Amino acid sequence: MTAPAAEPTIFERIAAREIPAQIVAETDRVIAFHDIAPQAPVHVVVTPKQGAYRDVVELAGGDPGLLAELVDVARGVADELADGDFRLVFNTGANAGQTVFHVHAHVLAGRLEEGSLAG
């Protein structure tokens, strides 16, 4: 578990309703909202409300139950917005594209574009 940052992360501020977001799902510990720069027809960020973990590896080691809850919320979002078909992406580390160091997943769904990663 990482020491709390001096300033709340953008995701903590969204969860606290300090920054507006189009929220699509929420539990006591997890929040899901539309990404402001979508990379797919459905692009939702799912994250714990508290920024105790920097990435999915820390979360899995520190609170596997919270990780399971996050994945369950992601599944519910996909069921509601994309007929249950989705990709779930965790970027881990700056060189992998992580820009907010508060664990979060991207729910991506919709028609795959030609040439996009499939597998």
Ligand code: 5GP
The other form holds:
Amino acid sequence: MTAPAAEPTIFERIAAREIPAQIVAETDRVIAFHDIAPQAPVHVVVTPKQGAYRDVVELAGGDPGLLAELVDVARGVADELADGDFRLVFNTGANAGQTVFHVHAHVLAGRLEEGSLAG
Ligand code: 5GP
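Can you swap the form predicted on its own for the form predicted together with the named molecule?
Time for the whole complex; same chain goes first.
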């Protein structure tokens, strides 16, 4: 018997254009969009289009090339929307503030408050 297909994550549904989002960058495997609840002047979520990996530890072990691609998209977003400097935050685990268990990075840029972190 085959296991039932997992429900798509909210970020997979954004990548499939089922849920609207302000998309700012995209490659074949990665998508970037403005966070719905921004914690910084520029706050963009960068995530693989497929939700195969729950967090950055799984992604780094399973597909380091995709992690590198995600970081490269984050750099491009910071170049495009800010001055090129940025903070990259991967909340990892519920106790660290992770609420969506589909690996994603928060790109935070533009006159950041001292000590501000997403999540
Ligand atoms: P986490 O807390 O898992 O590190 O980050 C999840 C992020 O996704 C949060 O910052 C939250 O505001 C954002 N988010 C959750 N749902 C949506 C949505 O439907 N659209 C957008 N653009 N962002 C979302």
